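One chain is shown next in structure tokens, namely the form predicted alone.
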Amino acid sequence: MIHPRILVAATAEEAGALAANEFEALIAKKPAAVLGLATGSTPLPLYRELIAREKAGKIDFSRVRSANLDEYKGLAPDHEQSYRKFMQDNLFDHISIKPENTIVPSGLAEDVEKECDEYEEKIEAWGGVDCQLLGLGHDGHIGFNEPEDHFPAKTHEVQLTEMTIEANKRFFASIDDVPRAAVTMGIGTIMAAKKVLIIVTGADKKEILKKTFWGPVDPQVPASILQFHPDVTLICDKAAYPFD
């Protein structure tokens, strides 16, 4: 097993900033670098700090390529509640990356195993992605990898969890809104990755940070296999760090 490089923030504005360093490093060696992104609550410090950070002339994404980790299934892309819509909103839109370098999982996609073969085909022509970026879910699924009994390798369709669709209600008017399906990059491309860049903050989170680091690698905690990852750094607070 390989434990991660651990970086523990007051808060998670700062943990936002520690994630944007590693950024910020990666893009100054390697201004073409594939990210790979993530939506959610946890990255939007990050995402704040690095459109500040261009304006600012430290980071120059004109060249940078992104592949975003998941997509709901049914949702067009510029619905208000797409990971689509949420990457333009809350970071495309304010920074220079061009919109052609930008991909995100097609939640519309009439041959689902199609567009997740030519997914990862994409991400396969870039070169792979160097920076794989994630949060992670309150039952350990990383993208929308959910508890199973095996590690799913490629992109692919999966049925949500009642678990992650009670979280996601809060961003639907009613939970009878929110999908109840999504399109994900596998585990085997989030371990294909070069570096994985993990950020998790909050009290809540605790117990499976300590589960996925410290604890058994087993599909039950989808994240635990990020211990034989080589290269993976832990950004938390303090709240989420599972020891005092």
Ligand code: GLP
The other form holds:
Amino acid sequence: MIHPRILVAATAEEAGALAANEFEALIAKKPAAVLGLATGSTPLPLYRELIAREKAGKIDFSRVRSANLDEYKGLAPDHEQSYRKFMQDNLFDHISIKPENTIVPSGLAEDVEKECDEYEEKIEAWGGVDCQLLGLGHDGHIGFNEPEDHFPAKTHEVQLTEMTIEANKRFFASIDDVPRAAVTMGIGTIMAAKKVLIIVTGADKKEILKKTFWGPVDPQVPASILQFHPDVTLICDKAAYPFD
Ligand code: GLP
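Alongside the form predicted alone that was just displayed, please also present the structure of the form predicted together with this ligand.
Every chain and every other molecule in the complex is listed next, the one we just looked at coming first.
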């Protein structure tokens, strides 16, 4: 097992600032870096910090490219709860990244397999992801790769588990409005990133964080595969860190 580099922050806000340091350093070194980006509550402090840092002249997003992890099936890009809309509202609309340099899987493709293949090709055409940002689901999912009996390789369609539907219902008017399926980068897509940055905050993630890096590598805990990635940085807050 390859151990991750671990940074423990006092708060979720501070975890966001530490993660922003990583992106700032990467973009300074490679102005056209390819970022793999994530949604959820976890990256919000990071995105706020990135916006502030570009305003302060510390980061320049004008040449950066980004590929998002996943999208709900059936939601149009301008749907209030789509991940494309989330990214526009929480990051892209506030930084200088060019719209054509941001990609999110389509939740509306009629030929899903073709959409997935093309998504992989776009990332490859950019030379692959330099730094993949991840959050952690309560069941150990990354992107929308739910617990399974194998690690799915490529971008693909998934059925969401009850636990994920339950966790994500807070963003929708009712649980019935939560899509039951999604399109997500595969575990192989994520593992192909040159560097992985996973942020885990909050006491409710402590147990699954422990299983992820200090338990067996098991497709029932999809994030545990990261134990085999050679360049993982885990940024967590004290509440989520499994040791005292
Ligand atoms: C969602 C997303 C993931 C995210 C995870 C955790 O379902 N598909 O990419 O990392 O769940 O979300 P949160 O950060 O809100 O806890």
